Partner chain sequence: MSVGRVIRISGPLVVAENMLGALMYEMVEVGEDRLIGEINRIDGDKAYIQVYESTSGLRPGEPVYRTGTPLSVELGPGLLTQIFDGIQRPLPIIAGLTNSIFVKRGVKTSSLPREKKWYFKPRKELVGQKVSEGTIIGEVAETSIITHKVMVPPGIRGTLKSIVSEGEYTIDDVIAEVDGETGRTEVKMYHRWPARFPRPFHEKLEPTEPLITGVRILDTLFPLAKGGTAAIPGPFGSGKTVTLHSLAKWSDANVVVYVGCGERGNEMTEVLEKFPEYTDPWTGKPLMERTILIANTSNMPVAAREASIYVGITMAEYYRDMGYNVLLVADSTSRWAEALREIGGRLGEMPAEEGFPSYLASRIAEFYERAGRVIAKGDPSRVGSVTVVGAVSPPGGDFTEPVVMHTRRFIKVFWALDASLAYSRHYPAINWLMSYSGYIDTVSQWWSEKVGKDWLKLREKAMNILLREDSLREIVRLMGTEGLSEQDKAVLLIAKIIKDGFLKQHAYDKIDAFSAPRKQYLLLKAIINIYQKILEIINAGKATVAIIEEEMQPLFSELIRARYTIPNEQAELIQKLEDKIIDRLAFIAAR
Amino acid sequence: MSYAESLGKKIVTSLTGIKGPLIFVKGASGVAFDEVVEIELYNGEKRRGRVLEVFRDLAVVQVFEGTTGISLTGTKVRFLGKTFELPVSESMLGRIFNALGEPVDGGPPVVGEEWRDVNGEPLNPAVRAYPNDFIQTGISAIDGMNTLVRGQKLPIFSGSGLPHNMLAAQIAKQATVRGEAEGFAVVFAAIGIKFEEAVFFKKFFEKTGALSRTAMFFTLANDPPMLRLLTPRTALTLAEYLAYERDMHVLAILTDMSNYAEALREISAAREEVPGRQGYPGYMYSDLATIYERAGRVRNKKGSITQMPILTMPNDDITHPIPDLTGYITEGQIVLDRRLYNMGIYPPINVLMSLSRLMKEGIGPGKTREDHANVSDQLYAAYSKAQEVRGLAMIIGEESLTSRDKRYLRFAEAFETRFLNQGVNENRSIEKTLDIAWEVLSLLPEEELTSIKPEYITKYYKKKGA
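Kindly supply the structure of this chain on its own, in the form predicted alone.
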């Protein structure tokens, strides 16, 4: 007698249909939504799946490994009476896994300290603690003007061909919580990426030594859509264990959430659901929320989960449903800009379109530096003014500008090449970032620094000739 039979679970052999990643099983009475199933093919090969929908005795099952090779005859489906669980352990740091949590780095199997449902357990809003601690990424455009706070959800909006993979790897390597004794870990989920991208991430983390504190979960572009949906869930299951059971500060980087949304649309189409905007299912908002809301801090717990989802905007359209819905759920966004990228600026972060809604809570005396908020406000104001001057110069010519406007042009150039631009291996402290900010602000007359307190100007401003 099999394990499934010993539990009183029925073994069903009546497959009535196969469509895309789905199989339709008849005679599946007493089956629950999200229940894990084991599928045995006629040749003895075994695959796994989960129940997606139940109607009377008909169950719709998503197959994790895809339906290629599955036949309507000779296939057995066993319903296991539980949801999909992942063995989790602190020893998973430094390892590489697939979407099912199976090691793919040639190392030994994971001996789990406990098993956890990959869907997670919803946090009671009453026990959530407000994010207010600074995380240093070592990247000036983020630390100085769009500060990441522990427990925050701060996505990166990119476009095809922009260096979001390099930026994600650099953040994973450099991110740290200053002045904290608790451990810091990175959980990195790569969803539906190309093989060469997987090789890049693996080599980057191994070469820089960041792999020792990182657990990586991969699915490739040719993997079945169900595995793409599972990848962020298995990654965040480990993140929750490390944060709330092992008191670690965890940075969860999820790339590329656009591939996740495409997998969601593919399965929705196979189910013949009524499509929403641009063919995506109408429940995509709530589905994305089940991923993004698995972040934050909990009262009386030392650990935390900070999320940086990365998504590519089709045709660089920030109003596309994926970035649009993501923006409603998360607390800001970092936007990569193609114009800056074509200028050779790395990282090409458009600070005027970027925002960190929790920045004010994580900066200031005792966290970063006393002048941080004022400097950030002044950089925004000055760079915005410089963009207006650039537009004017294109109409009337730079020679016709006033000396004040020409200073703003010099400021904009210095801001992009000195402040925004930095090396892939350049890890700047927040003090270094703010010092560079004062260098570029010193290109402006002192009377233009209207967003900065006089005592900070006296302390940090470096007077220069016109």
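The form predicted in complex with its partner chain, contrasted with the form predicted alone above:
No partner chains or extra molecules come along with it, only the chain itself.
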């Protein structure tokens, strides 16, 4: 909103307390819950915040930019009479913004075609359309076994130092829906990440020519926690506008949601709320859901929002509240694995722990290939069996394994080095992915492939010597 608009609104000057990101304001009658306020410091600096709670004429206000430097005296608080809204327009593509949606690229201010509440509203479940358009990412571990579809929310669960940024960038570059000329518009939310990481993405989009259809929203690691909470919301507000009003297919990348969750914990602690697991607030599930559920497709609308949040699992622990609550909301997860990474495999995707819940509707004849579902099931079954055999081989030695078990070992190795492993610029078609899958499955005896219908075995299994 513009500062000019705030003129004429009620101004209150009596602050009764400051705590963490919160200020307590008295004498503010008629203040609305969730209303936006403008705070003018004694030196003329302006900040913004929102009303977290009102009790008669007492308002608790959360200051977006933090309370550093705010004093009980000499501070003016203006209540702007509305909730936090973002001006949105198609012209925001190609631009860079801060968490409040203000341009930080030196370009002109945005002239909004519409103003939208950044908190969004819940999509009516009765108007959603089930996502079912296969997105080819060109990455075998994803396309073959954890297929992404348009309108899905599929996060990357990573660990510190693992190549999640590279993978997300590769996906953003390669993702296409086959038979459609138009690609994705990218809405990118950098949530409390390091400056170099933000620059990596910006350069990548520049290099690949995608910048003109990308809008970036940045909060860096040293920005106050409230801004980290806002960033995904402003980004998704634009995404919703582009998808549902401008018929675009949007890919929203949110990184790093762990920073988001930590900001949430920090603010909850400042509010002295009863902490839940590991100090994260009990409402973190619901809060995260108001972000992740802003993905999808809608009946009778052309556009869609596909979400790819990235998070780093503290200590690579998938049961940590951040990945745990995320996995409970998102439609699967792509899990990166340190062991594979150390083996030099890229992308180091742990397929067994990964999942795409919407895969089944996006694959099969007419979409990918008739044998896709069976092949995927069989790869999972065989690779997990191979893990068992690997464990056994450690105890009794490889030479004592049965000849069948030895073939599982060879399968697992080929699976990792040929199927999983690929170049950062390698864009595999789904046929290529499935062909490699058959190549590695053909290392196993035919009778072992019980997840695959006999007719597909006849058609695709590569008999030895054939």
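This is a predicted model, so every value here is computed, not measured. Rigid core (definition): largest C-alpha set, two forms, superposition within 1.5 Å. Numbering follows the first chain given and starts at 1.
When the rigid core is held fixed, the Cα atom of residue 48 travels less than 2 angstroms between these two forms. A displacement of less than 2 angstroms separates the C-alpha positions of residue 274 between these two forms, with the rigid core held in common.
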